[in-house]
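Just one chain follows, in the form predicted on its own, and it is written as C-alpha cells.
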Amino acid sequence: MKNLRIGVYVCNCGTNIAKIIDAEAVAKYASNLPNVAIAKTYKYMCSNPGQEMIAQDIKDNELDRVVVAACSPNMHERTFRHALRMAGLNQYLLEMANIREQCSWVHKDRKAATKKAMALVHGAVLRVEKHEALESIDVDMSPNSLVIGGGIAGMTTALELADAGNSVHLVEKSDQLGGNVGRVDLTAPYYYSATDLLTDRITRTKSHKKIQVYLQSKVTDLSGFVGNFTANIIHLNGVPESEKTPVEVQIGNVAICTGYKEFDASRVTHYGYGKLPNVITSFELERMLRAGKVETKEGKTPKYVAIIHCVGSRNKEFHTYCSRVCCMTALKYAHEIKSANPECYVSDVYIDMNAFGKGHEDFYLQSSQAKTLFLMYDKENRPVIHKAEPSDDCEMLIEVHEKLSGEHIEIPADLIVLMVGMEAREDAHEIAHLAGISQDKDGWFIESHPKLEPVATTTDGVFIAGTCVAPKDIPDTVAQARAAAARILARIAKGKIEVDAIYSEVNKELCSGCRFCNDLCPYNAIEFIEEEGQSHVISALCKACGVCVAACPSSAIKGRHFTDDQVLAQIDGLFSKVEYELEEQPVK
C-alpha cells in the first residue's frame, strides 16, 4: 500500500467534549502517528465551516483518509461523509472516533478521559488505513406507496402523496375512516368540531383518483426492500385468513399510522370503573357530548361532576409516560359541562397541569376563571372513589390527599370522568414484525433517531407517523404525517435510491449451504438459491449488523467496511500505550 495521508479532526463540541478532554493534546498526539499528515481541532466540526475546512484540507493536503473524533457516528457520520464527497474523496474512507458519548460524557477525570480519547483516535487511525473505496448501488424507486391506518395521520399522509400525483394504497382495519379523532366531539383549546375536521379529509380520501381505500382490511405480508416492496392485502369479512385471496400491490415506501388504543380504566380498581355505574371514561363522556346530553345512568342531570386525570398514565404500575392530551381535554370537558349546566360544580383532580401547546396556557386560565375547582394529588397517592351515604347530597365521594393544602379532602360527585391515557395497540407487535421495525418498552414504534429522524425507522422505506409513535395531539400528528409524506416524496422524485455500500457478502467458494445465516438474519436479507445450493445476501436489505458474519461456521461471509483486518487494527490502536500529563484544570 502506498504511503497514506490521513487527516485527523478533533471536535470540541462547544464544551461538551472540551470541558473534560484536552482536545489540543489529542490533536497533537494524533499528529505524531504514522501516516497522519494533518491534525486539527475546531469548536463545532459538524458546522458548515467545520465541514468546509475538512473538504478544503483534503484538496490542499492531498488527504486520502479522514478521521473525525467527535460525537456518535449515529449522529453525524453522514454529515462527514458529505464533506468527503464535496472534496471528491470516496465517502467510505472516513472513520469516526466517538469521544463524546463514549468518553467526555461518561468520565470526570480529565487526564484519564484525554488518554482514552487518544486511544480511541489511535484505533480510528489504524482502522481507516484498512478502509476500501466502496461504491454505493442504485435501485429503482416505485412511485406507489402503502399507508397502514386510516386515522387523521394516515389520511393526511395519503392525501399529501396522492396530491403530488402518486398512487396510494390506504389500508384501514375498521369499517370506516377517521380513527380515534372520529370519536371526539370538540377539540381543545379552540372548540373546533372534530367531525368537521375529518369530514373534508374523509371525503377527499374516498374520492381521490390516486387513492385506493381498503376498509376492513389488513396487510398480511410485506416483502422486498426500499423502492421495491410487495404487500399482500386481505379483506376481513369473516372468512378465515387461510382461505382469503390477497390483493398483491407493488410499492416503494410504507407509512405506518396505526394510532393508539385507550387505556382500560377497569385496571385501576380503586376508581370503581365497571362497578360504579356513574364512573365513566373520557370517551364515554364524548359520546354524551355528541348526543347533546350529559346525564347519569339514571337519566338525571348531575349536580357534581369530577374529572380525574392521568388514569393509566404517569404511574409505575401501568405507564410512566404522560399521554399529553388529557389535561387540555379535561379543561374542555369542564367548559362544556358548565356550558350545558351552569349550576353544576366541576372538580378537576390532577397531578400536574400540562399546558404545553399553542393557546393552552390561556385555555387553562379561562378554566380557572370559570369556577372550576382544581385539586392536586400526588401520583403515588391516587384518589379513591366509593359510594356516598344516603344522607350525603351526592351519589359518590372521592377521597384525595390534596397536595397543595396538605389536607385530606372528600369531593362530592354524581358523575366521575376518568381521563384515560393512550397506549400502544394490541396489534402493534404484529405490525412491527411485518414491517421489520422495533418497539420500545411501552410498545410504541421506535424512530431511527428521536431528534434528527423522527418519522424514519431503521428499515429503509418504512416511515411512522402519529400516535403509533408516542402520545401526541392532532397538530403534532398532522405535522408528523406531512413530514413522513415529504420524506417519501423526496425519494420518489429521484426515481432511484442510493443503497449504502456497507453490507455483507457471501464467498461462494466457502459457502456450504448450511442456511444458518438465513434463519438468523433479523432483516430477512439472506435468501437461499436452490440451484446453487448456496446463500445470497440481498444488499439492499442488509443493514450490516454482522450477525451472519459471526455465525457462519465456514467463515464464508464478509462484512464490507467491517472486515477482520479493520476491526483488529482498531483494537491494536485502542490498546496502544498513551502518555499524557495534565497541564491545565478542567474548564468550568
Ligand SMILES: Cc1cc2nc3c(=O)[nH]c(=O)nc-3n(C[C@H](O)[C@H](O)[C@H](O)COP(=O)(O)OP(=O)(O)OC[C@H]3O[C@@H](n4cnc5c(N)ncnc54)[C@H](O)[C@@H]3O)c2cc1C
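Numbering follows the first chain given and starts at 1. All values derive from a computational prediction rather than experimental measurement. Basically, rigid core = biggest C-alpha set you can superpose within 1.5 Å across the two forms. Compared with the form predicted in complex with the ligand:
Taking 2 Å as the criterion, R127 counts as shifted between the two forms: its C-alpha moves by at least this amount when the rigid core is aligned. Here F80 counts as shifted, since its C-alpha moves by at least 2 Å between the two forms after the core is aligned. The angle of turn of the smaller rigid part against the larger, between the two forms and from C-alpha superpositions, comes to 11 degrees.
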Contents of the next structure:
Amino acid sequence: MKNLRIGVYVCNCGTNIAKIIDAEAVAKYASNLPNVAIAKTYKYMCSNPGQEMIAQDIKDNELDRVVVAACSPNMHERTFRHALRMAGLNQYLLEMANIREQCSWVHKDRKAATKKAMALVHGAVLRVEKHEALESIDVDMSPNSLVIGGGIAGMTTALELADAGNSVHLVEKSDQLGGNVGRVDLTAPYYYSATDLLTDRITRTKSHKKIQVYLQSKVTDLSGFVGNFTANIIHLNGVPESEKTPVEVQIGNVAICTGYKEFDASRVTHYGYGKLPNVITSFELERMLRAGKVETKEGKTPKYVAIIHCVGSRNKEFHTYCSRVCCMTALKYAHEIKSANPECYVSDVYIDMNAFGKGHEDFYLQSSQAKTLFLMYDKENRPVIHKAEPSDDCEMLIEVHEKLSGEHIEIPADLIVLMVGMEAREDAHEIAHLAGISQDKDGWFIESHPKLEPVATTTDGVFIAGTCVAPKDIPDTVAQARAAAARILARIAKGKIEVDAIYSEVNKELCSGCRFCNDLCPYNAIEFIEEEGQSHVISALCKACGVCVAACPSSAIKGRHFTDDQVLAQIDGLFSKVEYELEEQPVK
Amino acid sequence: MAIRVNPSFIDDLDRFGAEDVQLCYQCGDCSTVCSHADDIFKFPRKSMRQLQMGLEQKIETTLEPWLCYYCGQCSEQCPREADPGETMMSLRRWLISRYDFTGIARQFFKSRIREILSITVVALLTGAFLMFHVLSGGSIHIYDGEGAFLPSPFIHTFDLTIGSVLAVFLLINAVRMWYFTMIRGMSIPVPWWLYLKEFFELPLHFFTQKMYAECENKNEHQVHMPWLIHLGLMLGYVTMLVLVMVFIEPLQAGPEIHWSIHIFGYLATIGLSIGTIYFIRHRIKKENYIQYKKSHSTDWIFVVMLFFIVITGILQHIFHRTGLYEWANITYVIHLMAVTPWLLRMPFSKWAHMIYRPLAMYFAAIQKTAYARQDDLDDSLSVTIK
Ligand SMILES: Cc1cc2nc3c(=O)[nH]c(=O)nc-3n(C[C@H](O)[C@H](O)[C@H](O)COP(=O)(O)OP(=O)(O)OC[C@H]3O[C@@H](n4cnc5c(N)ncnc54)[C@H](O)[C@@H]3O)c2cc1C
Ligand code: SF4
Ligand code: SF4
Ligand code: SF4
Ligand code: SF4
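Can I have the other form now, the form predicted in complex with the ligand, not the form predicted on its own?
Starting with the chain above, the whole complex follows.
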C-alpha cells in the first residue's frame, strides 16, 4: 500500500471539548502517528471556516484520509463528508472520533480525558487507513403512496399528496373515515364542530380521483425499500384472512397515521367506572353533548358535575406521560355543561392545568369566568369516589386532598366525567413490525429525531404523523400530517433517492443458504432468493446495524464501511499506549 | 374528616359583591403585596380559595377579612383581575351578616330594595311617633325650654332607648364573633391571660387605625389620604355619638351652649362632612383608588344617609342659632327620622365594622401569641405559597 496522507482535525467545540481535553496535546499526539501528514485544532470545526480549512488542506497537502475528532457522527458526519466532497475526496474516507459526547461531556479528570481522547483519535487514524472509497446508490422513486389510517391525520396526508397529482392508497381499518375526531362534538378551544371539520375532508377523500380508499381493510405485508415498496392490502370482512387474496400495490413512500385509542377507565378501580352508573368517560360525555342532552342514567339533569383529569395519564401505575388534549377538553365540557344548564355547578379536579397551546390560556380564563370550581390534587394522591348518603343533595362524593387550600375535601357530584388519556393502539406493534419502525416504552412510534425529524422514522420512506407518534390535538396532528406529505412530495419531486453506501453484502461464494440472517434483520432487509438458494441484502433497506454480519455462521456477510479489518484496526488504536502529563496552566 | 365543598356558595357571595373571585388561580401575588398578610393570616389568597370552594365554616371562623383595610394594592397586582380587595370587602359584609343572629343583615346586604324599604318604614314610624308626641304638648314655635316642640329630656330618653337596643344587638353579635373566631376557629387552646395581655390592642386600633396607615406605605400615589379621612370620619362619628347619647341636654340647650361642648360638636361635624363628601366624590369618580371603583348598594346607602344626617344636623343648628325655630323644629324631626333607622341599622350594616374590626385586631393579636407559644406549629398539610 502506498503511503497515506492523513489529516487530523481536533475540534475545541468552543469550550465543550477544550474545557476538559487538552486539544492541542491531542493534535500533537496525532501528528506523531504514522501516515499523519497534518494535525490541527480549531475552535469550531463544523463552522464554515472550519470546513473550508479542511477542504483547503486536502487540496494543498494532497490528503487522502481525514479524521475529525469532535462530536458524535450523528451530529456532524454529514457536515464533514460534505467538506471532503468539496475538496474532491470520496466522502467515505472520513472517520470521526467522538471526543465530546463520549469523552469531554462525561469526564471530569482532565488528564484521563485527554488520554482517552488520544486513544480515540489513534483508533480513528488506524481505522481510516483501511477505509475504502464507496459510492452511494440512486434509486427510482415511485410517485404513489400508501397511507395507513383514515383519521384526520391520514386524510390530510392523503389529500395533500393527491392534490399534488399523486396516487394514494388509503387503508382504514374501520368501516368509516374520520377516526376519533368523529366521536367528538365541539372542539376546544374555538368550538368548531368536529363534524364540520370532518365532513368536507371525508367527502373530498372519498371522491378524489387520485385517492383509492380501502375501508375495513388492513395492510398485511410491506416489502421493498424507499421508492419501491410493495404493500399487500386485504379486506377484513367475509372469508378468513388466510384464504384472502390481497391487493398488491406499488408505492414509493408510506405514511403511518394510525392514531390512538382511549385509556380503559375501568382499570382505575377507585373511580368505580363500570360499577357506578353515573361515572362516565369523556367520550361518553361527547356522545351526550352530540345528542344535546347531558343527564344522569336516571334521566335527571345533574346539579353537580365533576370532571376528573389525568385518568390513566401522568400516573406511575398506567402511563406516565401527559395526554395533552384532555385539559382543554375538560374546560370545553365545563363550558358546555354550564351554558346548557346555568343551574349546574361544575367542579374541575385537576393536577396541573395544561394550557400550552394557542388560545388555551384564554380558554382557561373563560372557564374561570363561567365559575368552574377548579380543585387541584396531587399526582401521588388520587381522588376516590364514594356513593353519597341518602340525606345528601348529591349522588356521589369525591374525596381528595386539595392542594391549594391544603384541605381534605369531599366534592358533591351527580355526574362524574373521567378524562381518559390516550394510549397506543394494541395493534401498533404489528404496524411497527410491518414497516420496520420502533416503538417507545409506551408503544408510540419513534421519530428519527424528536426535534429535527419529527415525522421521519429510521426506515427510509416510512413517515409517521398524528397521534400514533404521541398524544396531540387536532392542529398539531394536521400540522404533522402536512409535514409528512411535504416530505414525501419533496422526494417524489426529486424522482430519485440517494441511498447511503454503508450496507451489508452477502458474499455469494460463502453463503450456504442457511437463512439464519433472514429473520434476524430488524429492518427486513434480507430476502432469500429461492432460485439461487442464497440470501441477499436489499441495500436500500439495510441500516448497517451489523446483526447479520455477526450472526452469519459462514462469515458470508460483510458490513461495508464496518469491515472486520476496519473495526479491528480501530480497536488496536484504542488500546495503544498513551502518554500525557498535565501542563501547568491547563485552561486556555 | 373531609370538609364538604359547596360550589354554590360563590353565587351567594356574588350578592355581597365578590363578583370576580372565580377568576383567581391562586398565584399568591396578592398575599405577597399585602402589608398585613403573614405566615398565620394568609389572606387574600387563602380567603379567595375558601370562598371559591364554599368552605363556609372555615370563613366564618377566620379573622382574616377584618385584617384587610382595603388599600387595593392586591387588586392592582392580581394578574387575573380577580379583585381580591373587593372580595375581602365582600367577605366582611358576609361576616357581618353571619355574626348577626337576627338574619336582618343578610337581607339588607342581599337586597337593596328591602334595605331601603325598611329604612323608609322606620323613618316614617319615627316621624309619626314624634308628631304624635308633639301634638300632645309642644309648640312648633318653641325650640327649647318650656313648651318646647321636642324638649331635650325627651330626646335624651329617646336616644338612650335606641342606644340600648343598639348596644344589645351589637353585644350579642360581638359575643358571637368571639365564639366563632376564638373558640371554633382555634385549633389550640387560648389561655385566658392572653386576653388581658393583649387588651391594649383594642383601643389602640380603634383610635389610630394604624394598620390602615401601614397599608399605604407601599402605595405610590397619595400618601395617607384615605387613612386620614377615614380616621377623621370615624373620630367625628364617635364624638358625635357620645355627644348625642350623653350630652344631648347641654347640646340642645338654648343660646348658651358651653364652649367645650360646642368645640367638640364643630370638630365632629368637620370630620363627618369632609369624610362623607370625600367618599361620595371618590365613589362617583371611581378614580385614583381601586377601593372606590366598585360600590355595593350598601356602600352608597351608608355614605348618602350619613351625609343626609350631617346636613340636616347642620341646618337644624343654623336655624336654631338664627332664631328660625319653626324651621329648626322641622329639620330636627327630619334629622331624627334619618338618625333612628341609621342607628338601629348599625348592627346589621357596614357601620358594624367600627366594632368588629378593632375586636378582630385584638383577637388576632391573641391568636398570634397563642400560635407562637405553640411550639409544634403544624403547618405540614398546607402548601405555603406565602
Ligand atoms: C375525549 C377527547 C376529546 C377530544 N377533543 C378534542 C378537541 O376538542 N380539539 C382537538 O384539537 N383535539 C381533540 N381531541 C384529540 C383528537 O381526537 C386527536 O387529535 C385526533 O383524533 C388525532 O387524529 P389521528 O388521525 O392522529 O388519530 P385517530 O383519530 O385515532 O385516527 C386514526 C385512524 O386510523 C385507523 N387505524 C388505526 N389502526 C389502523 C390499522 N392498523 N390499519 C388501518 N387503519 C387503522 C383508525 O381506525 C382511525 O380511523 C380529543 C381527544 C379525546 C380523547
Ligand atoms: S392534558 Fe391535562 S388532563 Fe390530560 S393528561 Fe395532561 S395534564 Fe392530565
Ligand atoms: S446489517 Fe442489519 S440491517 Fe443490514 S441486512 Fe444485516 S441485519 Fe439487516
Ligand atoms: S393575585 Fe389574584 S389570582 Fe393571584 S392569588 Fe391573588 S386573587 Fe388569586
Ligand atoms: S386590600 Fe390591601 S389590606 Fe386588603 S388584602 Fe388587599 S393588599 Fe391586603
